[in-house]
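Shown here is one chain on its own, the form predicted alone, set out as structure tokens.
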Amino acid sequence: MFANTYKGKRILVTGHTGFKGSWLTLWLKDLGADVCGYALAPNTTPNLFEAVHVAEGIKSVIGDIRDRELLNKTFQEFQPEIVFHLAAQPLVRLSYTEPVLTYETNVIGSLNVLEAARACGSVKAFVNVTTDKCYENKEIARGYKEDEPMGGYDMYSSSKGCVEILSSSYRRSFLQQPGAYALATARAGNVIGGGDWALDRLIPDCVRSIEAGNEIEIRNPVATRPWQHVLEPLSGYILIGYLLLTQGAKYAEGFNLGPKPDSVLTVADVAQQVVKNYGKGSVHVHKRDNLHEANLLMLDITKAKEVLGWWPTYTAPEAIEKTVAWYKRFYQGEPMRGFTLQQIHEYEEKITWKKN
């Protein structure tokens, strides 16, 4: 899907030598497109990045997105077509400990790639990745919608949040003259997948506990959650990304991109599955401290639906078996490339929606 759309076309990925823009970045080049890629050296070992190899092939430029003479730079050597902005500080419980390197990177590292792709004419269409936690949580037992009061209890939710009102004043004051590029935003969280080795994050630190031998500690288990594979809010960016290229501002917009209804389970269902696939461990719950997480957050995907034509395609259950399959390769010492083009092949192959 979409080779025609991306195939030769300069596409830049702040953030590429994370978990998920790991994922985005190697699906893109896949797809015949031309990548330059822009982030921080990866911060685990092992990680993604590295165990794909997705260095080969592309640019890969390593610098902070708070350092605008290099991000300048880069753009205007690159003269990239389509963004797609994911360098972030990730982690609700980091943020806790490192409130200004979050909002520093969040915010105003947003607002440098925003200006860098601004000054640079060739760029034509911009997908800013956040998060379902940019919303106000309520936990109130339905999704929100796009249209809903942004917020955070934390520094990295409500740094979302930001961006999400930073992304549309910024797209009402600078991008609306002809010839400027269209800008959308995507909404998606509690995505799994493998090669994802960051602190505080389930299905990572069950994996570290069954090889090491250990317990599976969780702090909080009736916490209920939309679980997705990477792959299904991917899918979505690179559907909006040409949406917006072919068709500009019609989508300039924020999306949501969450998994399936039926795809909100426990943290402690999701720990048992991951044993039960992995063929080995066990789960312990562990007191919890006094860092505030949110129960219950869901995202209402009915204008994905209706104005993408774009819809989730597994099940929890399946996105926990591809997830859990691809860390068993990795442990059993397998090349790890050519099995994650695999999988990225067998979900366009499972795709039920086509793009516009």
Ligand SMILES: NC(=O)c1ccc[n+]([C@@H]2O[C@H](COP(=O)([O-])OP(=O)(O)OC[C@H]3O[C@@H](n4cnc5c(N)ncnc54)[C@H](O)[C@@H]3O)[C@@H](O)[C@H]2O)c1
The other form holds:
Amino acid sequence: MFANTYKGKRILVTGHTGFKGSWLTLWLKDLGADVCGYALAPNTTPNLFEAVHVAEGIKSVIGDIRDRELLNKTFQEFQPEIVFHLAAQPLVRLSYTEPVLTYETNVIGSLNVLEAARACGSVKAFVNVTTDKCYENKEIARGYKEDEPMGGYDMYSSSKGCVEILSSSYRRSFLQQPGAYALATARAGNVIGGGDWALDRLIPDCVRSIEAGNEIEIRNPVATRPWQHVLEPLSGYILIGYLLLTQGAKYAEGFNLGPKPDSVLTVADVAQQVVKNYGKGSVHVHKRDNLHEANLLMLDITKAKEVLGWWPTYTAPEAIEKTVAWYKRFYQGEPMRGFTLQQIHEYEEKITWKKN
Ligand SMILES: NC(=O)c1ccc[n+]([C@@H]2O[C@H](COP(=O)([O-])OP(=O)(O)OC[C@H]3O[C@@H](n4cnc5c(N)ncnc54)[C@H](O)[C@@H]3O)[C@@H](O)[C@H]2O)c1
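The structure above corresponds to the form predicted alone; please provide the structure of the form predicted together with the named molecule.
First the chain shown before, then all remaining chains and molecules of the complex.
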């Protein structure tokens, strides 16, 4: 895949100890890349980083993106060619109790990473991971396009809207001259997949309840979300990195990497499908709580299809099935690195856009 472009390439991944970062690091390593990760230590037990031994065979730096000195030192020593920036405070509910931490990490931290990359002449391509929540959510029924206004009701969403504005300004202010790196942003929605144990995310909550023998408590049952497997946006990030590196500034824009339009399900539906695939557990639906969470948010992925030649591979039920299969194996005590790579290879086999 990706014409062997990643073989031997030096790639810096921020957030490699997290859920998406662990999958991405493993995949890049499998593509033959030389990877350096930079992030805080994992903050859940269990966690994917340790479950699949992500640190094996890479350079893993435990550091804070707010620590400019260590960040710059890491860039200068490793001399990356491509940067995937995923480190963030990614939780909406935590952003209500930790607004300063959320902005310091997501906005100032991102600026620090952009600056460390600029100070390091080796960087050619930078993929900045934001979210579908960066858009001003008007709760409209159609999908959002890339040129619609940034916004965000809660502190997490608005911090990511800020990162989009920052990236656009940064590109125009500093990245126009020859030799500057090409910077793209990638906006994906809620992802699911094995190895996420974050608080206040539906599938981890379901799995924790099932494994503890408790009912699954659903607090916002009619909220609809587009659901996609974690490998979908990651394949898009890797594709964008490849295109930025091989064809440069032509791809230095924002891209929506959303799921198929029919992947929109209510949280109650998803919980029921988790129970069905697990073969055990039950669901208890509650009334809504008071914290505002956006009701409907979909992405229009026409640009990703037309410009990148990328589109989603799995249906929502397939994504749920793969995710549950992963957790079941984990809780049966099986070694997970091989199975995780197997799921990556199955996904690679199934994607059709790679032939374009
Ligand atoms: N999981 C989703 O559904 C989803 C959806 C859209 C966008 N995203 C984005 O994808 C990225 C990864 O999300 P995730 O789900 O893997 O989250 P995660 O919480 O599992 O991982 C976050 C990573 O960021 C690191 N990090 C946090 N604060 C840091 C700091 N101050 N310095 C250095 N590292 C720090 C953590 O150590 C961890 O490695 C985030 O940018 C998130 O906003 C996630």
